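This document opens with one chain alone, in C-alpha cells, the form predicted alone.
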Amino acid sequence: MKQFKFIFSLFLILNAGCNPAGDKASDNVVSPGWHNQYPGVYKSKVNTPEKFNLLSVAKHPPRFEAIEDMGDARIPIDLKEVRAFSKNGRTYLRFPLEKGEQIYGLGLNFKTVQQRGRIMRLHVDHYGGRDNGRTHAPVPFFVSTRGYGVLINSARYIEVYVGTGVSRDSEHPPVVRDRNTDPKWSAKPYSDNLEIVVPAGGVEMIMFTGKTMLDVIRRFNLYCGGGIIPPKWGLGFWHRTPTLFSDKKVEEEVSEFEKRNFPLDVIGLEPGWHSKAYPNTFMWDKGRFPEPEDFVKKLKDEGIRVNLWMNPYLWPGTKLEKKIHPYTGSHTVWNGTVPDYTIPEARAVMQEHFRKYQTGIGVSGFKVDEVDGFDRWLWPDVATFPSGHDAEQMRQTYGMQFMELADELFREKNQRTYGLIRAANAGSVAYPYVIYNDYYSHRDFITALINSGFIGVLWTPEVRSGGSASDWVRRMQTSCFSPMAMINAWANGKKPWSFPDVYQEVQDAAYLRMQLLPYLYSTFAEYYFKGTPPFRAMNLIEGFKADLGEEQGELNSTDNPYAVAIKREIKDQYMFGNNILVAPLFGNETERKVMLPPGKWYDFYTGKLAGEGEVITVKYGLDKIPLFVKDGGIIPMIPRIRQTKEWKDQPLEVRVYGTADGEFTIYDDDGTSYDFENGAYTMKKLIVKDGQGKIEDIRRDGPWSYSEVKWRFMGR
C-alpha cells in the first residue's frame, strides 16, 4: 500500500489584501493560509473553527488511497486572491470569479443547475418551490469550472452570494452605465467574487482541484468516505404500501404483484405498522401485525424486503421514551420528545431498541420521514440539547446523525441496508440513503435528479400519482432511471396496474430496469471505488455546452421592472452512468429535444446513430423513453428478471454501440454484506477493440453471478 505523506507540504500565510479604504471591517483582511492534505486536496483554517461541524458528525474517513491513486492536479485560482475576515461572530470568505466562469453545487436544487448569480442561504428544510438555499440537502459545497471546488466545513446556516455582491475593491470592477440612455444597463452588474458569510468565529475550508469538474466532484466524495454500493435488492422495484395496512394486506399485495408479473424487491410500511405514530411509538401494533417477526421472515422468503417509516420523535411515556428522555431536547416534534443523538447513551437507547424489535427480526432498512422542516414542524432555532450543541447544528445534521445511527447497527450484522431520508448534508455521500419529498414537480425532480451529483447525495423522482395515463407511464420510467425506483402508495394506495392502458408501458420500463441491473450495480462501484456519481449532469461531460448564456426578460413595470434576463440551460437531460444518456418525456409529450454531446451517439433500443454534438429531434411513443449510447459504450444486460433474488447464474448479453473501442469495468459481489469492503468481490473489463469483443479479469475474489457472454453489435 503506498503512503501519501506531505503534510504542510505547501503553506501558504499571506497577510495582504486589506482594503484599502480603511473600513473597520475588512482592516484584518487576510489570505488565509493553507496546506496539502492528500494530492488535490488543500485545507485552510480561518482563526478557530467549530469542533462540531458537517464532517465530524459523518464519521467515514476520507479513502485517502482512492485520492492518491487519482494523482495531483494544480490549483487553478491565485490564493492570494481568496480573502477572509471575522467581527461579531461572523467570519465572511471572498473567492474569485472570472468571467465566464460558472458554478455548480450548492444543495439541492430543483430549478437551477447553473448557480452563478444567485443568493442562498443554505438551511436543512423542506423544498418550499424556491432555490433560496431551504432545500433538504444544503451542502455548503461549490465546483467552479475553473478545475476546483470548495467545502466550507460547518454546520450553520451558510449565506453565499454567487457572483452578486461588487465590492469597493473589485481588480474587475463592471462598467458603470446610464439606464436612461443605455440599452445595456442591467440591474445585475457583473461581480468578480463568490462571498460566503459563516455565522461563527472561524471555519475549516477544503479545497479539492481537479483537470475537470468531475475530477473534483470525485475528489470531493473520496474525501467524505466514497459513494456507496446499495445491496442488489435495494436496486429492485420498491412499492410503499397505504398507511393502514396489516400484514394480511400487504401480503395480498405482494401477492397482487406476482399475480401481475410486476417486479418487486421491496415492501414499505407507513406510519401504520407503529402502535401510535405522530409522534411514535416505535413498537408494532399488535392489531395490524400481531406477529412482527413472522411476517418479515415470511416476505424474506418470497425475496420481499421490509423497509419501515418512522420519524425519530418519541411518543411520551413509554418505556423507550422514559430511558431515552433525559437525553432530548428541550423542545417537542407533534408532542413527542426529540433525542440528541450526538450523545453516545442516547444512541445506545436506540440501538438497543432497534435490534431488539426491527433490525433483530429481518427488517433490512429505514425511511426517515420529518427531519427536515417546515419550520412549525421541527423544533425551533430557541431550542436546547442536551449535548450543548444548538438548535441550528443540529437542524444542519440530524439527518446525518439518523444515518450514522443506522450504519452501526447494520454493518454489525454485516448487512447493507438501503434507505429513505429527508436531510442530508455534506458526508452524506458514504450512507446508503436516498433523499426525497412531498414536492412533486416532475420536471424539477430530473434537476434534482441533476443536481444531486454536484454533492454528494442521492435523489429519487418517487411516483405517487399520475394527472393522466401518460403522466403516470413518464414518471415510472424516470424513477425507473434513478437511484431508487418507487411507487409510494401511502395516501391513495396507487399500483403499477392503477392504469390498466397503459400497464404494458409500466411494466416494460420496470423490466428494463431489472435487465440493466448489471451496468447500474457497477455505476455504483465506480461511485463506491473512485467516487463517480453515478445519476449527473451534461455539465460534467468535457465539451458539452450546457449553459445557453441568458435571454433578455421582458421589461414589466410590476413583474419585472429591471427587464432582468433569464437563465437558459439544459435541466432536463441527465447521465446515467458513462454510457447512457436519459432524456425523460413529461406528461403528454411523445416529441422532445435532445442536445448530444461531442462524439457519435446513437439509439439505445435501435443501435441507430442519432445525431453528433447536436441538438436532435426525436419522436417516442409511450412505451419507451429516450434513451442514448456513446459511441463505443458497452452496456452489461440479463434476460429480464421479476426480482434480485434471480440474479445468478444468468447469461450476460454484453451491448456494443457505434464503431469506436470501448471498454466497461463490471462489478460483481454477494449482494448483500460488506465483505466486498475487505476485498471480496469479482471485477472484469469488457473491450471492445478493432470491431471484436473480450473479457479480462481484473479481480476474482467474489461471485460471479453469470453463466456466459454473449456479445451483441447494436446496430449492425
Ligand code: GAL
Second form
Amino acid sequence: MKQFKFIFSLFLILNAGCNPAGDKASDNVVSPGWHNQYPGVYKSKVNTPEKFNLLSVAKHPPRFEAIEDMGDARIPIDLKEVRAFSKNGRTYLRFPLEKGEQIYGLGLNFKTVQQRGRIMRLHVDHYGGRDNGRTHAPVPFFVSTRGYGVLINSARYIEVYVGTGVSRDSEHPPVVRDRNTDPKWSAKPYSDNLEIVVPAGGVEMIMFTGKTMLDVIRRFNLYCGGGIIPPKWGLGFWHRTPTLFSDKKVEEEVSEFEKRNFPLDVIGLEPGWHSKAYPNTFMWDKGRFPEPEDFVKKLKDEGIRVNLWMNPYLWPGTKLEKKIHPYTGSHTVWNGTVPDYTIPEARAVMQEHFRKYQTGIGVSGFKVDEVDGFDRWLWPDVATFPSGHDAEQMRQTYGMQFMELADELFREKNQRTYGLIRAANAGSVAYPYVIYNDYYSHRDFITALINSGFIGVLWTPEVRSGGSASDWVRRMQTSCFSPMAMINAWANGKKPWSFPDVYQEVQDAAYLRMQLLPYLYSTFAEYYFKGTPPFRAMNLIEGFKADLGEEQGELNSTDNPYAVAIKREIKDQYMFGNNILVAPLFGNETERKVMLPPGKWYDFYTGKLAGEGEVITVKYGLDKIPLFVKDGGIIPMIPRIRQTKEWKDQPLEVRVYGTADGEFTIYDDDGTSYDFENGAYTMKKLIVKDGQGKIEDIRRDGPWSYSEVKWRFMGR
Ligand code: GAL
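Can you give me the structure for the form predicted in complex with beta-D-galactopyranose, which would complement the form predicted alone we have just seen?
Every chain and every other molecule in the complex is listed next, the one we just looked at coming first.
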C-alpha cells in the first residue's frame, strides 16, 4: 500500500508551463508537465501517446518498493528548458545540454561509449559496423552526467541528435568562425541541445534522476521491472554444437568435456534439431533426435541443460502453422510465416506447442535468432499484421514479444530460464536473456559489454573461432568474464581444446569463472534487488576520467575534408560487479595500458598494489586476463568445480584486497526456481573492519551452499 500513498500524494504537475495535451498547445513549442510517479521518477505525456509502446510489450511492472528504498533525488535540469511539441504526426523533443555534459546509452553501440556529437536513428537491426542507431537493442534511453536520464517510451524508429543541431534560438550559441583564418573553425559547431523526433503524434517520456549516473540507471532498470537472477546453471559454461549434430554426437561431445575435465553446464542445439529449418517446424528431427525426451533427461542427469536455437518463422502448412496462420503477418521471412505475438491466441498456440514438445520435456530455454534483421531478411516496413500494429512497431518489439511469451511458460513451471536473444529493447531488463550477434570484433565486443550496462540489457562476447591460439585464449577469457561464457561452434565445430597448445590457459579461464560463481551470483542478485548492472562502464565510477579529449582530425580531401576531430575515450576495460576491473588483452597482445580509478587498486592474482588513480602498463602471459580489485574489495570464491551441480557444501574462500575496510553482500537461493521473489533466499554481509573479517546474517530463508568460511587477506 505504501507505494499507492506515495503516488497519490505526489501526483502533481511539476512544471506549470502549459498543458502538453491541449489541442492548441500541440502546434507550439511547450515545456511538458512532469508527474512525480515514484521517488526520482517523473512521467510526462506529450499529446496523446500511442497505447502500444515498449513498456506495454514488456509486461513486468515497476519494482516500486526497490525504487522507493533508494529515496528521492532532485531534478538537476531546469524543466522549462525541456521542450516538446507535435506536428503532422511527429513529436519533437528537446533537452538542454551544458558545456562538458556527457550523454551515454541510446542503444547497444559497439564503437563508442559517449554519445554526445552523434546522430542516430534507433532501429532494431543487426549491427552493421557503425554506431548509427541500427543495432540489436536500440533502447531509446539516455543518461546524462548531470544525474538524470530519460526513456522515450515509443516503439517507433526514433531519431536522436545528441548535441549536433544548432537552433537559432539557442541559449548558448556557438562562436561563428572564419575557416579561412581561424584554426579553431570546426565542422561540428557547439550545440547546446539533445533533440529527438518520434514519428508519432504523441509520446510518453519517463525521467529518472539520481545522485550518480549509476543511480539513474538503477532507477531505470527497476522501473522497467528488472534486473534478473539467472538460474545457477546459466552461469556455468555453455557450448553450442554444430548444426547437424545428432543426439549421439552431442552425447559424445559431452563425454569429451568430461574426459578433458572442462566445465560444462549447458549444451546449445543449433538449427539441426528441427525436422526442417529456415523456416522451422519446431518438431524434433526423427532421424537426428529419435527420442528427444530421453535425450534431454539423460543430459539433465549428467548436470547438463539443453538450450534450443530457433527463429520464430514457421514452416508453412504444418499442423502448428495452420493453427497460428490466422494470426500471422502479410509477409514471410525465409518463406516462414511470422506470428503476431501481440495477439493472445498466437501466443497461446505457440505456448501449447512448446509445452508439449520442448519445455514440457525439460528443455531449459531458447536462443531466439534473427529477430533483428538484416533488413533484407526481416519483413519489410510495408508488411501488415493482424493486430493492426505497424511493421515498424513489430520490428522494434519482436524480440521482447518472444521473451514475454517464453517468460510465461517458465514462470508457470516455477522454473528459471536463461537464454539468448538477438533483438531487445527497453523493458528487456526483466527478462533472462543475453544478446549476441554475428559481428566478431573482440575489441568492439568489450565496448558493447560496457554499453549494455547503460541500457538494461546483457551482452555476451561469445567465442566462435580464433585467428591464432593467442586470440582464442584472449576471447575465451573475455567470455568467461561476461554474463554468458560460451563457445558457439554452430558452423565450425570448435571446442575448448581446438588450440591444443593453449588448452591449459583456456581451461584455467573457465575454471576461474566457476570459482568466482559466488561473486557473480551475488552481483546478479544486486541487479535484481537494486537494478545495478552487473557489467558496466568505468564511466560509472565517480572521479574516473574516461574522456581522453579530442584529437584534431587531419585535413584530407578524400577521407576527412572537414578535418573533423576524433574523440578518444576508454572503451576497452570495464567493471565486473562492484569490485573487479577487467582489462582484457586482445589478439597477440601481452601488454596493455590500464586506467585505474581513484583509490588503490590491487592485482587480483597476487594481491599486490597495482596503482592508484593512474595509468599503468601491465604485462600478462597467456594464462591470465588482467584483473584488478579495489581497496577493501571482497571477493567470495569456491574451489574449482566443473558443473554448478557441485555448488553445494563448498568451502567459501573470502579474498580481501588492500587495507581499507569493506563490505560485500553475498546471496544464495535454490538456484532454479522463482521462490526468491517471495523471499526464499539467504543473504549475508561479509565485513572487513580493521583487518578482521566477520560474517553477519541479513536473511536466512533459503539454502546456503557453503560449508565453512575462510578469510584470505591477499598480499599479506
Ligand atoms: C546465426 C546465429 C548463429 C547461429 C546460426 C545458425 O544467425 O547468429 O549463432 O545460430 O545463425 O544458423
